[in-house]
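Next up: a single chain in structure tokens, the form predicted alone.
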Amino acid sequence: MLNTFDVAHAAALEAGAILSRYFREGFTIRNKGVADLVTDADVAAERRVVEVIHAAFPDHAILGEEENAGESSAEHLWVVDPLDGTTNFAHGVPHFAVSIAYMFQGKAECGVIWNPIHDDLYVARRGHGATHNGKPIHVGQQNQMSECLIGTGFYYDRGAMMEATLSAIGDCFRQQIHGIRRFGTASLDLAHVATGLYGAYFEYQLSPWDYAAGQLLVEEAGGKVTTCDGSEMPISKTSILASNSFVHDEMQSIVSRHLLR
């Protein structure tokens, strides 16, 4: 009988496929609100992702981005974004994933984020570490924001919310960082904080099929995830700060400043 890593693993590489397979031969786009788009791909792969999940766990529920509204307080809880990156994908751009957690009573027991364009595969399982591509992963070791690189993304708000993060970057700047990032999958950002390539990683809104998976693998590779004024994550909307730890504290002083109440 196949466990519950096996099955994410599976599901993810199933669903990569048909996102790439769509990436390559072309897909059509529609709008779910402004610069909120889903694709026949996105469809697809979650239908998929669905489809291998219940085979083996046919009670388990799934809270998914596009189909599927399991309730988050399920005892045996998958939280699956098909297609975290959407916007990238359907412009060209080869940074996308695949995101898929599984949670037993409210917290994640393991983690797969896959992007099948660069064939990258990060893993976590509570208690057993992260890896990439089978490599065990740790986060930076930067103890204040000077040294580091941050990574945040922009929720589909063009009104308030893009103005707070837009703050938040300038007094982020003001600490003297090396940089901002802002790739669009929040899957991967989660990711570059695991494996230290972010000193931390904020972004005021983001639903749980974005963070799940990636915020066992900070969480496995050493780092600390909470919303943005310090709370523990719920399974809910909410924000997010995640950083190696180090420089938490300092990270969450600016942030949550600027979030919105």
Given for the second form:
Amino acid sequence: MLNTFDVAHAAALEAGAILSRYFREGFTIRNKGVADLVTDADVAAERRVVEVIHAAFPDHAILGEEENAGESSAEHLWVVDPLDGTTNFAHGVPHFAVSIAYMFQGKAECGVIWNPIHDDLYVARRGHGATHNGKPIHVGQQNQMSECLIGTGFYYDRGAMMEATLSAIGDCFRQQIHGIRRFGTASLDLAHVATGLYGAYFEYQLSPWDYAAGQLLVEEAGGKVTTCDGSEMPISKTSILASNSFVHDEMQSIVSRHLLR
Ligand code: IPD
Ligand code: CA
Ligand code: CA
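With the form predicted alone done, generate the form predicted together with D-MYO-inositol-1-phosphate in the same format.
Okay, now the whole complex, with that chain kicking things off.
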């Protein structure tokens, strides 16, 4: 019998192959909201992920960004972003990923993040560590923000949340960070924390499909993930602060200051 990790892995590879084909051959784009895009690749990839999961586990719930509103309280829950980084994808930027996590009783058991263009595979299994293309990964060792490169994102807001993010970025720079990056794919931002490229990453709003696999990856690589005010992560829309753990408090004092309540 297949285990959940093998299914997550197989589903991510299949969805990635679909994304690669659309990326090469063309796709249609529509707007879900102001500056929030979706393509036919997002939908086709999610449908394939659902087929692969349900072929193995017909009773499991699926919470997917495009078409699957699975209950986050389900005992067996798959959390799926079929295309994380749609804006990059739509503009021809090859920095996007499939993100799939399997959760049992509210806790992520395994997660897979796959960038099919760069052949980058990130995998985490609860209690068994995290890997990048088969090699174990660990968060960075920076003790202070002044030694760090930081990642961030803006969700799709063009109002108060965007302004709050800009204010927090200003405060990060005042701590003499090495730099800030906004690469546009939350799952890969979390992978950058897990591999030590970023000392920390924050965003004022993300959905479970953006962070479920990446959260486990960071935790299994030795890092820490909380909301921006330091609470435990829910399985719902939330702010997020992921770090190597050593700079978590210093980051939290800045990002919590600008968090909209
Ligand atoms: C988005 C990306 C982006 C982040 C947004 C997400 P999508 O996901 O991860 O980096 O800043 O908050 O919504 O819409 O491309 O799947
Ligand atoms: Ca996403
Ligand atoms: Ca998406």
